[in-house]
Every structure is written in structure tokens, then in C-alpha cells.
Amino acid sequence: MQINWPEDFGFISKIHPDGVRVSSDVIASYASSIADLLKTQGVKPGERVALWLTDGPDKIAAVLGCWMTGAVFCVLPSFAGNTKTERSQARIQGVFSVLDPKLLLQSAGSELPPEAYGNVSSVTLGGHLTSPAETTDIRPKLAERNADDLAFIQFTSGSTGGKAKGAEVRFRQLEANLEALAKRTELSAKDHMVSWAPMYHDMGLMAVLLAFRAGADLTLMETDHFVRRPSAWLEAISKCKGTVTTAPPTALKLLTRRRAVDVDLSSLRYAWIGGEAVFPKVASEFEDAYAQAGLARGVIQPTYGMAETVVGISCGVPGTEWITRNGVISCGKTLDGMEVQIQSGDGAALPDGTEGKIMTRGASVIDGYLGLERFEKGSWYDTGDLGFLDDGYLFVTGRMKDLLKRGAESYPASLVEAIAEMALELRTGRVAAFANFRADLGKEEIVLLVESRAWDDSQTRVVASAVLGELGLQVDVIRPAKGGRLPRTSSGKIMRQMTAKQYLEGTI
């Protein structure tokens, strides 16, 4: 795996909330005193390593430190330390048993409980981390490794619903994508990356990674820190020049309402959008708002990807216009070592502008999950996604399991979601659409369930209304989810088949 070190890092969390800088040698000699804890751990070259480590030098030493003596490691999702319910603590369970890490590393005063990892060996990292007597050069260790071994381990977004899947992710499915992705958004070592994605995402771990590639600057503010002050996001861009970064449009769409002040992003270049639906809306809201604060048109640009392509499949051209057909915004032209191609429910090629099955292949693709099946070499993976082409371009209308159907006609979930979203104001997902069979009335109904707590017929008609004047669609049923929440996965998208199941139990 190829490096190139910043002179430093940057951190900003709640202890540190104006960020504190630790040079790479720090990091360096953090990593080292990582990789000999595992070799007195036992842990030999192919074996998995689960992180349960504060965002900060600690998370990052530990994944350099994974590979320099050839562990798999593995950023254990957010929901990991939640086991009040039942339900919570089988999921992570899920995790561990598909997972079935040699040594679980955590941090001090952050520990996991212990039934969530039953028998896993663990060790909390504190003293066992030592800073430097002299420079500390890891590069020639991380160069050791092979294209064929696994770099680590990614659990989808939709582990959370059913059987857990850990899409493996070998160094040259990673190199491939960080090499496409870094000539697509032109990164260099003039860059300054600023992300507060978490890492057990793969649009946060692939910031972090992207920056080591390119030797970028790299600004890491704590996830929760954005939670609890999201215009810490762009203060951190605003302070330290930032010229990259990376965001889900959700981080759009709240900065539009609770704007920033007093910040200046003239310096960013490059905010690669993506984990969810981008709307045309959102994303020129966002300009509009920022506009006074120097930032410039073409930096926002939607992409699409997931974790079974490492992270990327398209992205736009730093600096360029956006191109929308039927309100549908284009997330850029295929990457370089990726194909793209749409496919009817046959199988069968589709023509530009047709929309169809969205299916990939290529250099990033991975081979599989662990402990299930392979994906057979070079064949199409399916993403799940419709979607159609039009010169080149990809735009990606929907989910082909997330359709609701109205006679001859279909509409994206996600797309009636953000129309009534947008109508009550709301944060994106905060909204579940899905269609339920009702054997009783021999029907397909749509229903839509808000998360909200405090609710009245008004708010049934403006969203009743705002669907009916956009799309023409009759929603059947709209009201609140009960108790107030709809079920998420790791990174907080809508579980709508879970909804839908509880729906029908009666239970949401």
C-alpha cells in the first residue's frame, strides 16, 4: 500500500474543539507500538482485527498498525456499543459472528460492553502507545503487502436488517478505487482534506485513506462533534483552508436551514455528495446559501458508489455544472476501471435515457462477502439501483425494491420521501414511503410514516398536498411512526423494508 505522510494531522472533537495537530511521526510510532501489541497477541497476517477506538490518532495509528503486520481490519459500525434491547445486541452479535475477529482493540473509558463481543479477546489501548525517541519510517512494512490480501473488512449499510455482510475489500480492489478517485478529483499533496464521516463508512474511511494516497493534508473533526455543532464542519474548512471534503446531502440540507457565519470557503475546491439521494434542490440550496462565503459554483458534486466498489463508481469533474434530466441530478461519468451499463429485468442492454437496472463491474468491484459466496470474476454486479445513462453520464433514479406503484406509473421511494420532507421542513430521513398489499380491500396502498413526536391533520394535508402537486401520486395513508422513530441502518438510511414489516405487525 503506498503512502505518502502529511507533515501532520488534525484533530477536532469536544476535548479539542478549536483541533490540536500530531505530527506523523506521532502516528508512525503509534502504529508501530500497535503492530507489536498484535504480534504479542497472537494475531498473524490474514487474522481480523475489530476497532472500537474514539476518533483521533489512536483510530488511525491502529488501521496503519493492522497492516503492517498484515491483519484485516475492521471499523465496528456505530450501533456496536447499543445493546439495551434484544434486537440491538443481536445485531451486533451478527457482526461478531460473522466478523470472528482474533482481538478486539477499544478505548479507554469507551469500552464496549461485554455482551456484545462475548468471548472475543480485547485489549484497551492506553500505555501500550509510545511516542517517538526518533523517526519512525512504516512505509516499507505497508509496502509488504500483496494486491491479494485483504485490507479490511466493510459491513454494508444493510447489515442492520438481516444477516450481516462484511463486503472484503483486497489492496488492489482499494488501490484501484483511491487511484480513480484521486485523478477524477484531481487530489494532490496540495490539498487539504477536512472530514468528520465516520470511518466505519466507507465515504469516511476512503477521506482518511485518500488523503494518505495523495499525501493531502488531513483535518479529522469527531463525528459527534458535527452532531452536536454541524457549522463545526465548515468552521473547520473555513480555519484550516480546507479544499476537500465530503458530506451525505442530509449535512447539506441542515447547514441550509442553520446556516454558518462568519466562515469562508473560498478555499474548497472539491465536496464529493453522496451515501444517499441527491436532490438538484438540495444541492443548489446549498450553493445559494453559501454563495457570500465564497463558494464557488461546480464544488458540490453528487456521486454514487457503496462499499462492494470499495467506495466509488462515478463522481463529477471538480468545477463543472451539473447536469439534471427530469429533475434528476447526474452523478458524474463512470470512473476510470469501472464499467456502468443498464439493464432491463432480463438482462438485456438498455439504450441511453432508459431507465433500467444499474450494473457494475470492474477493477473495484470486490469478490464477495466474508463467509458467503464469491461473485463470479468479471461478471455484472448488481447494485440494486435503477437508474439510466444519457451521453456518459449516470443518474440514478431510485431503488428497484423501493418502487411504489400507482397504475402504469412507479416513483422512487426516496424521491416521495424528500418531497414530503422538504414540505414539512424536515432533516432527510425522517420520512419512510412504502407500499403495503392490503388482502382486506385487494390493494396495494402507499403509506408514508413520519418521525415526529407532535402531530396534526395540518401537517397530513400539506404533505398529501405536496405529493399530489409533484408527482400526481395519491398517498394513502400519512402519519406518525409510533413511539416517534423509524428504524435506520449503521449510517442512518431508512430501513423501508423493516417499516413495512412493522407496519403490518402493527408495531410502528
Given for the second form:
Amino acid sequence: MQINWPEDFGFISKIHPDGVRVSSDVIASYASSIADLLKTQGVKPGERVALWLTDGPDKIAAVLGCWMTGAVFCVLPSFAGNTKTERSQARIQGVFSVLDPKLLLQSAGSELPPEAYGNVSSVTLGGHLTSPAETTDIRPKLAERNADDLAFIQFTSGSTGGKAKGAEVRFRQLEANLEALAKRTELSAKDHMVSWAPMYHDMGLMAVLLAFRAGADLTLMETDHFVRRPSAWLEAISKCKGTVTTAPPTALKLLTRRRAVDVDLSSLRYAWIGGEAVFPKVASEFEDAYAQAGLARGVIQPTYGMAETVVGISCGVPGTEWITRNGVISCGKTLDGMEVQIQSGDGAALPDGTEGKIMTRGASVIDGYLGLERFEKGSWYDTGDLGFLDDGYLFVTGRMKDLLKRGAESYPASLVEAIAEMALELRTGRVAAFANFRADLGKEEIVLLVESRAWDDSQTRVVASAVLGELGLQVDVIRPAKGGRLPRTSSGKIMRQMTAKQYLEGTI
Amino acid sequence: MTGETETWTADRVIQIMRDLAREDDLPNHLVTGEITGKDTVETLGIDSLGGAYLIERLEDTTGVQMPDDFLDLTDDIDRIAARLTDLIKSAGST
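In place of the form predicted alone, output the structure of the form predicted in complex with its partner chain.
Full complex below, order starting with the chain above.
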């Protein structure tokens, strides 16, 4: 893994709202200490290390420390900390069962509930950064990793046969995606990346790794800090003259409404927007809102990708304005080394302008999920999304996979349904949850329809509260299906896509 | 907008929640569903993103900037109204 080391790193958090700079020598020294710790703990090359660390120097050093020893890191998903119910406990236990880590590294003061990780050995890091006695160049150690070695495991929200899905990312796939993204975004050592995106998310992790790749300066903000005070993100860009950033469209929408004041965004040249559906309304309203703050047209760049392709499949060229077709925003052209084809239901390639399944293949597509099925080498990977191509530009129009997205977090529809069914004491298969793309609102509307002939407000409240309590997810619409019935297959299974279609038509 | 003697009631907060639900930023069931001062943000099904919209609207309505830790999802609406009143008082006295 080739690293172009930045001079220093900036960290912004609740306890350091104005940010602190930590020299790369200190981070390198700390990474070496963590590498030594892993060896002491018996972690061998290829073994996995789970990371449950607060956003900051510890996490960066741990990522590097793992790679120095040849260990494969996994930044645990946010739901790991939620063991309120048996179902949420089972969910994180499922992750640990698949990951089977040799060691868990945690931050002092924000440890995981013990029931989440069971018998896995755990070490708590104290975050004691000290200036090193001598400069440690960790790059030679990092360069020892082979292209086919696993770099990290990234858990997606889905599961197969009840098994958690951890995307296996190898160094060759990571390098391919980093190179393609750096080339497309013209990222260089002159850039300054500002990111608050969580590192368990592909966008957040790649924001960090892209900066490493290019030798760009890096300012990381705790995700919680952004959640508490969203304007802090734009203030950070303004203060450190950030040139590159990443965020989901939800953040743009929020900051269009809750406007940051006295910020200068004239330094920003590329904002990589993704993680959920991007709507033209959201992008254009944000551009209008911050035009006077110096935000130039051609900075906001809708992108498309997923953990199964490391992160990126397509994105725009710096300085070029996004375009729309039929009210759908473009996510740019396919990255170097990647291909996209739009296919019909029976696998036939469709011509430009025709909506179908988005299929992809190329150098960044992973080989498979940890402990689960392998993808056939060189074959098309079904993204589960719908869209069309036009003159090489990709337009994403909808989703076939049963996933709900809000604020770039993904939630399996089946899990939301199970929570609702339990809250209402219904039998399995009486609820359908789906996302409804609302271009007029600039968001994915999350809808939950229930098979029930007797319904009152209290049931809506019970479901809303249960889903929020267990997943932290706000459901936009909760109501009974008209006529009390949901469409089903001949075998009695709920047809989510058909339900969503009928909901759009107003017939259910 | 602001005033040293302005008192916020749960009903005013609820009205703002209903407006936001009508604009599709908060759950649809809050447009007409029963809400009382004893309901918490969490039991109403509002997440942190919805909470951010609520804070934005409260700031816009009161003209007072809310502290970062203003909204706890376990707070009930009576408490939110009381904290708003206190904040407006302190803003008016400074």
C-alpha cells in the first residue's frame, strides 16, 4: 500500500471544537506502538482486528498499525453499540461470529457492551499520544502488503441466509479504486480533505485513505460533532481552506435549511456527494444557498458506488456541473477500470436512456463476502439499483434491493418489518417496508404499510417508537394498507416492490 | 420574535412539530396524531436528523441559537418548552 504521508492531521471533536493538529510523526509513532501491541497480543498476518474506536488519532493509528502487521481491520458498524433488545444483540453477535476477530481494540470510556463481543480478547486504548523520541517511517512496513492480501472488512447492512455480510476488500481492489478516484477528482498533495463521514462507512473510510494516497492534508471531524452541530462541517472547510470533502445529500439538505453563517467556501473544489439517492433539488438548493459564501458551480458532484466496489463506481469531473435527464441527476461517468451496463430482468443489455438493473464489473469489485458466496470472477455484479445510461453518464432512478436509506445509513427492510410486527404482536409477513424516491421532497421517503383492518393512532405510535428505539430510524409514513391486504407471491411472501408501486399509484 | 417575557408552551412546540410533519421533515403521523407535553422526542419516532430540523425551526422562530446539546431525544415536550423559555430569557438579559 503506497502512502504519501501528509505533514499533519487535524481533528475536530466535542472536546476540541476548534480542532487540534497532530503531526504525522506522532501518528506514525502511535501506529508503531499499536503494531507492537498487536504482535504482543498474538495477532498474525491475515488475522482480523475489530475496531471500536472514537473518531480521532486512535482510529487512524489503529488502521495503520493493523496494516503494518498484516492484520485485517474492520471498523465496526454503528449498530454494534446497541444491544437494547435481543434482536439487536443477535445482530452484532452475528457480525462478530462472521468476523471472528483475533482482537477487539476499543476506546477508553466508550467500550462496547460485553454481550456484543462475548469471548473475543479486548484491549482498551487510552489515546495517550506523545511526541516520538525519533521519527518512525512506517511506509516500508505498509509497502510489504501484497495485492491479494485482505486490507479490510466492511460490513454492509444486509445479510444472506441470516449471516452478516462483510465485504472483503483486498489491496489490489483498494488500490484500483483509490487510483481511479484520485485521477477522476484530480486529487493531489495540494488538497485538503475535510470529512466527518464515519469510517465504518465506505465514504468515510475512503476519504481518509484518499488523503493518504495523494498526500493531501486531512481534517477529520467526529461524526457525533457534526450531528450535534452540522454547520461545524462548513466552518471547518472555511477555517482550514478545505478543497475536497464528502457528505450524503441529507447533510446538504440540512445545511440549506440550517444555514452556516460567516463561512467562506471558495477554497472548495470537489464535494463528493453520495451514500444515498441524490436529487437535483437538494444539490441546486445547496449551491444557491452558499453561492454567496463562494461555493462555485461544479463543486457539488453526485457520485455512485458501494462497499462491494470498495466505494466508487462513477463520479463527475471537477469543475463540471452536474446534469439531469428526465428529472434525474447524473452521477458522472464510470471510473477508470470499472464498467457499467444496464440490463433487463432477463440479463439483456439495454440501450441508452432505457431504465434497467445497474450491473458493474471491474478492478474494484470485491471477490465476495467473508464466509459467504464468492462472486464469479469477471462477471457482472448486480448492484440492486435501477438506472439508465446516457452518453456514458449514469443516472440512478431507484432500488430493487430491500434496503432503506436515511442519512447514508442503510437498514434492511426485513429488519424494520420484524420490529414493527413484534411491536404490533403480528405474525410474520404482515408488514411491508420500502423506500419511495421523492424527487419533489429531495429525499427517500420511508414507508411502512401494515395488514390490518382495525387501526388507530396508538398503533402508529407504537411502531414509530419501536423502530426508532431499536434502529434510530425515523419512519416517514406508517399506516394500514387500504383494504387491509398487501400483495403477495403465490407462496404467500410479501411483494415489497409491488407494494411500493401500488403505494405510488395510490391504490394501496 | 424574541422577548424577555416570552414563554413557550408545549402547545407551541407541538404546533412546530406538526408544521414540520406537514413539510415531510418529521413523521407523517405527527400532522394530526395525538401529541401531549409528556411525549418525548423518541416516543414520537423522531430521529437525530428530524431533531436537527426541529432545532433549525425553533432557532428560526425564536431568533435564539440553541446550544449543541439542546435536544435530548429522551426529553419530553414540556421540558423542551421550559428550556426554550429559559434560553430566550437568558438571551434577552445579555
